[in-house]
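One chain comes next, on its own, written out as structure tokens in the form predicted alone.
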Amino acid sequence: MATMLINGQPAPAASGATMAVRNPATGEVVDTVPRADREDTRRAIDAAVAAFPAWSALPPHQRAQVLLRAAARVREHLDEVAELLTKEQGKPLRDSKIEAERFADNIEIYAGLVAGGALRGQQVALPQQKAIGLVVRRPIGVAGAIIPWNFPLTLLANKIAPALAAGNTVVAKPASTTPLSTLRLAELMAEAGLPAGTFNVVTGPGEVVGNEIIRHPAVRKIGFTGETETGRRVMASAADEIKRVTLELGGSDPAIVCDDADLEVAARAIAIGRFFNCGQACLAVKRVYVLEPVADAFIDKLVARAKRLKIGNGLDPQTQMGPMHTEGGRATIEAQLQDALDRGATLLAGGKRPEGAAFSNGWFFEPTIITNVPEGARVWTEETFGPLLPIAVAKDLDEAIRRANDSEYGLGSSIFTRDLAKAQRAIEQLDAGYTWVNAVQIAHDELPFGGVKHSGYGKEHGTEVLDYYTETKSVVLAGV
């Protein structure tokens, strides 16, 4: 069995009790981890407020060094923790790798960040005679870290990455579908010498351990990656103990193809952005306005590249899809996609369960493509997290403009032309945090990343994540 890790050291539950973490593709249970309760939550909390003097004091390129010694460790050990992320998620091993190594790469570009000088101050004029004013930068804490199960990797290390560089201290709640890579990593950075109670990992419900983390008033920041409305209830918590949030929250990502695109590019990118993880991401390219003059030929592109992705279990290297990671997320796929059928949409590609032994105890769903779909239809106004995506024709780009502006959503957009000025409008009038350009939906470390609207609040990423791990103190310094 899995443990937590609590003050450096493995933590069961104190109750004894435990989950079971499942294989998304086959069913079977990959290992048992701890189910703790609000006393073991607290047990991590009160590791963590004792660590953070002494983490919080260390000069910033110390801390840096020492995360530095934990990335390596962690490099040392990437297949073992990909293959973990594979069994109990369900994504490609390929793709678990890639996660992996973007934990480490995250760890290293924060502490070079703050090594390098990222969390200075300033120094400014005051009109009163011999004295100078000063703003400080100092770490807030205790950071709360709720990560969801779709890129429990990549979302954990966007988290604890900056809080740990800028001298906070962590406790960090993983999915409870997708605790074992998580669990590992923890280990690894422990014995590669982070100090005991500067991170912290528990286990268990997120009504239970989630809920803890949020309303103690010894955390005093909270980072959460989840549904909208999750996300609403986790703000509406932290503000009782007026917390530190960033939130970032569902999406339903529009992609844009001009009548000048290049349509092998634009094939290409929406086809990974839909069903890359197969299509479990809040980046997601999650509907498609191409207009109407290369609209046949895009469409054919597209849906040939559907056809041709190999499902499977992440473990066999040919997989290029692998399931959806619960009974439940396929059944609403499901029900999104009868809804649109229902009102007469058409059915161009997947639409059902892949046949066969190999899939029979497994939650996999076929990529799927349709057209012709009523506005009204839930795929236009739900997030659909999963490998469905529908395409509608416009017979312009302000249509196309329009319509990708039509949601709740305003997390991620992207555009695929040849005209600048095309691209232009779209950067200056898409409601979304992100903007592609004939590019792959990809989030990169080094620019700042967060949603509009109903996808969130605040930012991950870029050196502008630091504003929401430390707090600003004004100095008056005067001459004695």
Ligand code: NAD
Given for the second form:
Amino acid sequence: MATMLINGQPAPAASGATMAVRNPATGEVVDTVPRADREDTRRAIDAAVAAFPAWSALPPHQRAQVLLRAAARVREHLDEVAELLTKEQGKPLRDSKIEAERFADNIEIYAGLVAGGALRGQQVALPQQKAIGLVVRRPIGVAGAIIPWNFPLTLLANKIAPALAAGNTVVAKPASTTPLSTLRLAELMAEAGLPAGTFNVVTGPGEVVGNEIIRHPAVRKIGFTGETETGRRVMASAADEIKRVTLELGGSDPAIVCDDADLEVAARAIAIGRFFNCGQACLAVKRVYVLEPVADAFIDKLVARAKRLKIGNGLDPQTQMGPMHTEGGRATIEAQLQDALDRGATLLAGGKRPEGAAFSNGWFFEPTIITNVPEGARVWTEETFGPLLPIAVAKDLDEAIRRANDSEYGLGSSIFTRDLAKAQRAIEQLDAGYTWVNAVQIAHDELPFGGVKHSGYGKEHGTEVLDYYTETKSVVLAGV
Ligand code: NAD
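Switching from the form predicted alone: structure of the form predicted in complex with the ligand?
Starting with the chain above, the whole complex follows.
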């Protein structure tokens, strides 16, 4: 059995309760983890409270040195962590390795930033004679990190790297279906010298462990990534303690393909953008609007790419697309597809579970493309979190932008064009936290990232994220 990490020590749940983690490709149990309750969670929070004074008092470059050692230790174990991630999440091994590397990258980036002076304030001229105005920056205290299952390591790093580098301590809760790689990383970082209590990991149900982290008065900040509906509950629960929250929520990213686009570039990017991680990415391309003159040519190219994708167990090096993560997730995709077909949609690729013994115990679904889907269908109004892509033909850019914005979400967006004026219109008019021109989906560590509308609140990445893991204090230094 894997154990939690509380105050630098391996910890079972006090009750002895456990939960099984299953491989979505085979249904087999990979391992079990503790099923913590509120009391276990409070122990982790107490440890983070106790660790805060010493950790926050370290000069930033010393915290950075500790974090760099922790990242180096993770790098020595990338293959092991990646294999755990594939077994619990389902994604191809190659993608798991990239994700584990990005975890280490992120720790190094924020260690480097704070060592290089990124935790900076201001000096402000004041009218009062001899007085100096300062804005100083302080860590917040204990930060809670609540993580979903689709990118367990990247989304963890997005929170703990800036939080720890800025001098906060952390209590993290991974999704119950993907705790194993997170627990191993925490163990490795503790072995590398991260002080006890600085980074704690508690495993258990969101309504219990997550809720305790959100409600506990000693946790001063919540970094949450997950569904919009859960985000609403998180924000409401955090209100009692007037707690800072960053919410990275659902998306239904549109991609617009203009009639002057390089269709090969567009088809390649959109195929990756939709089918990467079996379509289970917040920033996946979830709706396509292609302009009429190039619609047939573009659709042919995209359908050919979807049909070529090799589906399989993520541990098989040939696999390009693994299973969906849960049975429930696949059932939702099947229902959204059926709703579109019932309304008269045309199926162009996929549309079913792959056949054969290799697929019979996992949650596999074929890369699926549909067109002629009437407005109002579920695939346009809901988030589709799986390998299902609806394509609409638009008569002009006005219609494409209108329909792209016709969503409660506003996470990412993209446009494929060689015309700078069209790109500029998309940049100005698409309601989203990100617009890619001739590219999709990759959220660069260097650029701030966060959605608008129901896709979230606050930013991760960039130097901007440090604003969300620090408080500023204004100081007047009067002369005597
Ligand atoms: P989810 O909301 O079901 O769960 C996310 C986390 O919240 C899990 O750890 C879960 O245990 C916990 N949780 C559940 N109920 C809770 C509660 N009442 N209180 C506190 N914590 C609770 O999301 P999911 O299904 O794991 O993830 C998929 C969703 O995440 C999709 O909607 C996707 O778009 C979104 N997502 C967003 C981003 C982003 O950066 N915007 C990135 C990845 C995923």
